[in-house]
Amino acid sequence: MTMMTTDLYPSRVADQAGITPRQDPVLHATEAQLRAGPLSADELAFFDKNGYLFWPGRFTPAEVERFRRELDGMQSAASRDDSEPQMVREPGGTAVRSIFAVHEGQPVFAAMARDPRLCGVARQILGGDVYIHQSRVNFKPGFIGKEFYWHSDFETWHVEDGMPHMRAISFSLLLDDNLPYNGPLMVMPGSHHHYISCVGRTPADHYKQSLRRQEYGVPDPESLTRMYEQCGIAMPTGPAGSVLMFECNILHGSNSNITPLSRRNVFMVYNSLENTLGAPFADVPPRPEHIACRRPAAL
């Protein structure tokens, strides 16, 4: 385990937001390690400047099916018990919103979580071997889906769970057209290279209510506004199978599905093997093992 003895990120401590520089690198690897991996120069230089990363396509049709049969099983049995910690509602309702460490017990998104096309390029830009922190699909039904308000997860990550370090990655796999008006992911292109802070004490067990609509650990209007400003708003879209891949500080969100149009993406999270959890800096217990990996294994 990570041991940290001084707070590079603090975050809900103070009375006022801030924006300070990151103190990362966002590619974590040596010049040999970058060579040798699967993205092109060009697509490193993107990253690094940008925070992200989209390939229409990455995944087959045939692949994209027999995802979409994994999860329509297990959204099905979501919808009929309660009792899974893994599952999470929409905000005042009972559709499912998410459902938590999806590579555990499911051979099809466990064999996702190992495949070249994802773990790869995570080894590349994190400089070695890696583990999932964290799995997870996220369902936006037609008429229902809510929003994902803007956010950091390497915020979250940090103060609840004890990330130390901005080394981490998601990908995001669309198991539907993300279109621009079913509620694709957007991002804020170079937003990963600032860091903001964020007011209000953390309340124990506040997991149980961020998971459906956080209301710490997000951004102040005036810092959205300035990085806005400052870096613009990117919506990448395309059909199923394509996969989006974004830094663990980039900021980004998502609005509400009012289209008839249903929006499920997978998510897989890689984090270094040197980068492991520890203490979270916030006043509060560990979140469970289903949200943020303590067992960390390599791929």
Second form
There are 2 protein chains.
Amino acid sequence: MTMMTTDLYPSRVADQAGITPRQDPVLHATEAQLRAGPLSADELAFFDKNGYLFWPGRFTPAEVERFRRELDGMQSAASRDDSEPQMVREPGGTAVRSIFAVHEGQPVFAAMARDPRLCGVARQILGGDVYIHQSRVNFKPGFIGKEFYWHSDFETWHVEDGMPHMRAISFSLLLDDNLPYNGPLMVMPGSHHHYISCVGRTPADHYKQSLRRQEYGVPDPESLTRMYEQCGIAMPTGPAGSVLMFECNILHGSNSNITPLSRRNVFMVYNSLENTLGAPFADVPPRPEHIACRRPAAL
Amino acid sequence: MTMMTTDLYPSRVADQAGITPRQDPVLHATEAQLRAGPLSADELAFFDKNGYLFWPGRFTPAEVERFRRELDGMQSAASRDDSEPQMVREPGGTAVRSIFAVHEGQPVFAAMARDPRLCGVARQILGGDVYIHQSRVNFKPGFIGKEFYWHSDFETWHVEDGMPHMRAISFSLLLDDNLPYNGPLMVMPGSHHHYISCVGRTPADHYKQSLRRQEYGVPDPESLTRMYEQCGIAMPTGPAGSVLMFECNILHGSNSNITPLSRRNVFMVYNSLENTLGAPFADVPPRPEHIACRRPAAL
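Can you switch from the form predicted on its own and show the form predicted in complex with a further copy of the same chain instead?
And the full complex, kicking off with our chain again.
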């Protein structure tokens, strides 16, 4: 695991950005695994082509209520205690932006990680055993929630965490109604077929800042414009309990939220057990365990 | 004009925010003036109740193209010359955020100010002669366009410019498609019936900063939440050439814009000639002419 792996996706190594084709499949499972469900052939084809799927109301209001209660407790504990490394605050403020590794301390979120509506789908797409690479809550509080700029998760996980292949997917479970105006996630459908290498080197400890506001691993405006012209933008919205699944390399981001409506989402990131982390491809020390799991255990 | 007028709408004078009823009508014209058009009785009733109206495609693509060409010239001139006071840049950057007084230097925008689709409607609602209190272009450039936080224009025009009554309306003419995801204007329908007084005193020269990012004259979160619960949010979107008209006291704002799609709007603000500016109600010198006209001339 500590041996140097070939870098299929170089980034932050040149002065010029570039767009290269994806080297990995999107659907990693065998035909038989794919046919076994839970997703239908149509859903799989949509995901293969577009890199995301959205299910309105996938979790019940009662389930959402249970998640929210857990979060309320965590948030008020977080506001009392500044020492938790799992907690990230808004840029220029003290409001909680994100809490990481929610599936570890909280039984409610540990159960969510094992829920077949997420975990079963991840196994079907990634082909076999999976583990949680990262989990987190993004709060995007009302009035002051700031943007998450366009990025590919995989670019960061590859460069800073040493994830070798594109064989991971994320689920965002909406804990508040996501409306067009409270900063819902946007994706560029089909952009997961392209790898955008970014400009600039990665400073050590970059992650402490980047989780608040990213400066490296940011696609350049020209590449984003090209991708937009080719892919457009989709902005799935729906009630609390809806689920957005998206491929690890899809370009995504969200605008700010000045409305009074907070927009809390829980993210669960599943990685294949055949795609565990090696040494970072950038010359930086590995990020902490609560951001990038290096002790994988199959779910 | 320099005599002290009764302050019907005190703000920035107390430690507590408050919500008080509007003291002025929304439709200021006589029955006969209102019946004369151009707006229908239904449109007038909608505006009276909700404080805004939206007309998709009100200006033709050819007209939009003419406005855009003019803007492109102004923007590139602006990027060469930093000394123009009419120009405001994005917070923390050099991108052009707004250009003021566009109806003065540019014949194309002078003609827009006199266009019956704007000016005629303003006369019908405000009852008689009107003049341009303020005109501007907001650029909200792609990738980096920042929020405009919730505010009532009237609160600022009253406190900082000495506008005595709520007898002004704004038109936003969209020069780019306004989509749900490129930071379109949001309004709280019906909020124009309520006056939110804000906390804090106004520093002199506040406007130089406030046009980039407002810090005074900002409604408090509790008042905004109450208004949202009562009014909700409308976010009209439509193609370039569409027109959004909104009452001077309606709560409005917009989220940021990380998409590659710039979102340029031209604003024309009409005030009644019977509502010209006096001394500011705050203890500050009057703002410059290009922000608040003190030499009114009927259109």
